[in-house]
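Have a look below at one chain only, the form predicted alone, in structure tokens format.
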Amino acid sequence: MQAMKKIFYFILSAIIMTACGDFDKINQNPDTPQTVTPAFLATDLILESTSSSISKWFLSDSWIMKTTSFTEHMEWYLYNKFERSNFGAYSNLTNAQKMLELADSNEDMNESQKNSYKGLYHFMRAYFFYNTTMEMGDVPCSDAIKGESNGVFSPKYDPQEDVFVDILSELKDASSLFEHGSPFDGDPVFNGNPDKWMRTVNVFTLRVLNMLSKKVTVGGMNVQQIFEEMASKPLIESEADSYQRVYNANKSSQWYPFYYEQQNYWSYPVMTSFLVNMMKDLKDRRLFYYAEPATRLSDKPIDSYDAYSGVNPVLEYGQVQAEYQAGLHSSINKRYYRVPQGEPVKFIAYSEAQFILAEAALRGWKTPLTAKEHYENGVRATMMFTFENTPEEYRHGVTIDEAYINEYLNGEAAFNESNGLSQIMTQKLIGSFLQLKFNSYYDYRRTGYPVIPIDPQTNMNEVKTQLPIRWMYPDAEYSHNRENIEEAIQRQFGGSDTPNGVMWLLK
């Protein structure tokens, strides 16, 4: 009897074990890769550093900047008050050091397409680092992600400084790899080509370098110096190339981060009197493309600038919804929720690097054309992308076109040095609508252009005649690495971690 009994317990324990075998099998998607490659992490990689917030987090930048206001309920954006940013960027890091580590040891793949992985591994290091410092000041760079290869789990805080110096090390290294790289997969962007990312490298380091230009020396590096040899390298060539997110009608999971059908405030959002009057002082039809008329406007033709209007965005906030549910002030334009693949978003883009370069003019640099000419580039390129990504019935009649856009700039946005800095930061702006995510703000930030309206009675802020120049370090920061947050603090705020502490950059 008890051998009967171990001759059934050994058969059914065989037929369980070959059943679990079966069932992992059966369980295993065809669709999903069962082993992590680089190219895998590749697109992985990319698309974190293209997503946008979805739903009304998409729209908070232009809160900051005053381009728009909201009217579901306050949010502390649109009266300037800033919070903790974290470090949640810093996992992609992760990414980026596993997709070199596989590449490396990938015998089968060759050696320049090897170097472009390596490229995109350190371009992904500059720009997160890059968008962490930038909000906070003295970030982890030096020791970060060192806790599973050199057991850091406390990172320190390397100043501002030194993490610029990283940040364009980085940049340098990805552009020379991307130069002698070979087309690689996972890349949902450029299609792995390694032209167009070594010309985004290279806008990407105009861009810090631009963020740079207070200072004379950066790590004993001629900020100038570096500028205008990189100028002078590839770069973007149209808007159509610009580093995007491109989205698509057809595929929900790639539908714009603002469409209806996966958001419920598409109602709230209205245009503000900042923009709105600017737009009209320079009588730009993009207007028409970005706002829909006044619903107590309706008397004027839809095609006619007075049939816009856009509320005071440091108005109390309950006289702000009381305005817009009046119908008094325009609402953005239909297309931003009712179009599925709406317009692509763009993080680096070649408009920008116009501006850029005729800002870098403007201060007597080297670049290749004057600061007019560069100035005239980025206007056309951003107005030609109004208009394409605008389907017609969203236009109200008005059309973008070569001719209006030479009148345009021989006329009211007609370059005039002596006024080139606003003039370049307002076509910045006015360009970069629901576009490169925070930038405008940092150009702010940098320059004080435009001049953004602000009333010390509902400024949110702690000094009440100024925006905040920076988001505090987060909480967890303070339980797990108290030595090292609070050694930066004190070395750059004298202890305070508050929105109103001058980081390195902008002293």
Contents of the next structure:
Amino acid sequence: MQAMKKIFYFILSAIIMTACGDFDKINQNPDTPQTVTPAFLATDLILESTSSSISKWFLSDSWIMKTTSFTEHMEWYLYNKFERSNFGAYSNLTNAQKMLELADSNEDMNESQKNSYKGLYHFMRAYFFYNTTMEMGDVPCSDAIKGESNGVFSPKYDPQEDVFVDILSELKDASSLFEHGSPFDGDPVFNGNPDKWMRTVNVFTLRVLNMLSKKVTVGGMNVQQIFEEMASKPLIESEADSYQRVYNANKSSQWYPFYYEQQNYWSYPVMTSFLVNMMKDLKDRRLFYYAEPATRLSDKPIDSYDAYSGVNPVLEYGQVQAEYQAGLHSSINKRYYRVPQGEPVKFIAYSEAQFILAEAALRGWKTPLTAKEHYENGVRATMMFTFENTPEEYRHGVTIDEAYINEYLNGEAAFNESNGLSQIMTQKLIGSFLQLKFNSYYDYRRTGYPVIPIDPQTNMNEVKTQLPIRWMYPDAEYSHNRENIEEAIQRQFGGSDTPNGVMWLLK
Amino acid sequence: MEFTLSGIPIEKDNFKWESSVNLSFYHWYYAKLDPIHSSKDPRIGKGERIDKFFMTDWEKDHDGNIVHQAGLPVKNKYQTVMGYSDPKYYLGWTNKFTYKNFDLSLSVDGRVGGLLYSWTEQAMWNSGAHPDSDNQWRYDEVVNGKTNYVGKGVKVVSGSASYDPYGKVLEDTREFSLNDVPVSYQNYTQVYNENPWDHQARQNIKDATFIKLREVAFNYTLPRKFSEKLKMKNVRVGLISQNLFTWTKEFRFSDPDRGTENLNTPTARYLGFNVNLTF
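Switch over from the form predicted alone to the form predicted together with its partner chain, please.
Okay, now the whole complex, with that chain kicking things off.
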């Protein structure tokens, strides 16, 4: 009996061992990737750098610039109260690091394709460091992303000038790497085209240098000289080649951020008198593309400027809500929430480059064309972009064509050098309505144009006569990186971290 | 630390009263902090209580009045320790009274101290459902279209203050006068009771002290001769109730018993009937 049992168990275990020998294969999901490739990380980085919030926050920079208000309840930006930013963007740089390592170590990838991924790595570092330093001032840069490699968990903060030196150096590398790069995988914006990338990098470099234009030198380099060199390099050739996210009506994960089927805020935005009157004064037909006629003005024809009105953005908030609820003012154009593909959302644009060149020309810097020519290029590009991305039923019966644009550029918007800076900034603001997020704010912070209305009675910024000029550092840094952040705050602001502290860039 | 005192205060004839009181003190302190990854906030350290309640307070003047700007209350830029979230102590008191075949159980327990943020209070204010918001200013705004609410507090007329990240004053040259800027009552209320993900306002952080009449049970045991007639060893019937009564020190609309307050559903009061048969 014992022998039988032994034999039985022996046979049983033999069967079990052979039958279950394929555990590894069974446990593999054939639908998911087993290894990460640089292309996956490239996609993630490119999507992160072109993403918009699917909520009311999509409009948040227009609250600061006073081009729209929001009637659900008070939002701090409407009354110029800035709070804290964060270093969330840096998690992208970890992915960029991994992408670089994977591309470098890939023996099957040829040198020129590696160049493209390396170029992308440098561009993303420059892009995210730029956004973070523009918000807060000194930030960790040389010590950043060294947790895994060097065990640096409390990075020191670099002075802002050094951060910009790094940004410019990364952009220089990126441009040259893309110049010697070949098409790469995983790019939802340019489909891996290194020439378009190189041009985008060059335009972004112009943006950075333009923001630095108050300084004669940065890290020993002459700003004007580098700018003039870059201005003669290949740049973005048309608005359609801008670094942008194009949305798709057929895929719900690719709908326009403010499309009404994915958020509940669409009934709250209202146009402001600051923007509406600005456009009325210029006889700017984009008003009909940005706004809806006010309910109370429905006796006026929809293709008349008189049917549109904006609320005074510096009124006490209860008044703003009351006036909007009484139907006195225009809401934003329905296309922003009724058209699933919306319009492409741009992050680095051809029109932006033209306006930057116009501004530089005004300063006497060497540019491909004259200030007036660049200015007109910018206006044309933004006008046609708006026209082409607005379905006919949302145009309120008004067209924008070459004849109109010529009329416009010879009329109220005619370029006049003595008023040039203000005009360029005005056109930049109008042209980047719900586009190029926060770029208008940084331009305003730098130039003071266009002149945003401020009422000390309703302004919630501590310095009642101005807008805040930075966001405060995140709380977490005070507890986890105490020594370094205290040093940075002492060095920049005398020990006190507030939204009115003047960073190096603005000195 | 926990103390229990129990005994039989009264026992005579057919009456007996057993009672037990329990007090427990329970606090956590940091024993060791990781030199690299732990927080370096000066208020957290070895020997400090782990349940310090950090919050962002309203900016105040030297007399504790809330500072306003543009008629709206202003928040501090640093966090303050308001108190502790753990209770000072828990207490419980159980009693059993027996008289002939009747017995009555009474149990009371509760907690004293400790802070808890009430999402219910904030949500009621922010949405306009709070009974206290039914006042003259709201009436004036909704019915008469006036925006005439003036917040209780002060405004800065000159000077400014600067602080280090932990709340220490670096410089303070502020001069104040009474706040006199009228604003919309609704807007003021919504700013004062902002979304808790962004700001847990001081006035909604409440003392979680409460005392509950946890259980009351009144039973009658059938005399032997009757239960034997029913062929059973023992028959006991009675009424039982739980959560009969709750007294809270500061919580008005929800029960702090759960330990957190995030739009809690109301706790239930049970009233029941008890039948106990032993064969």
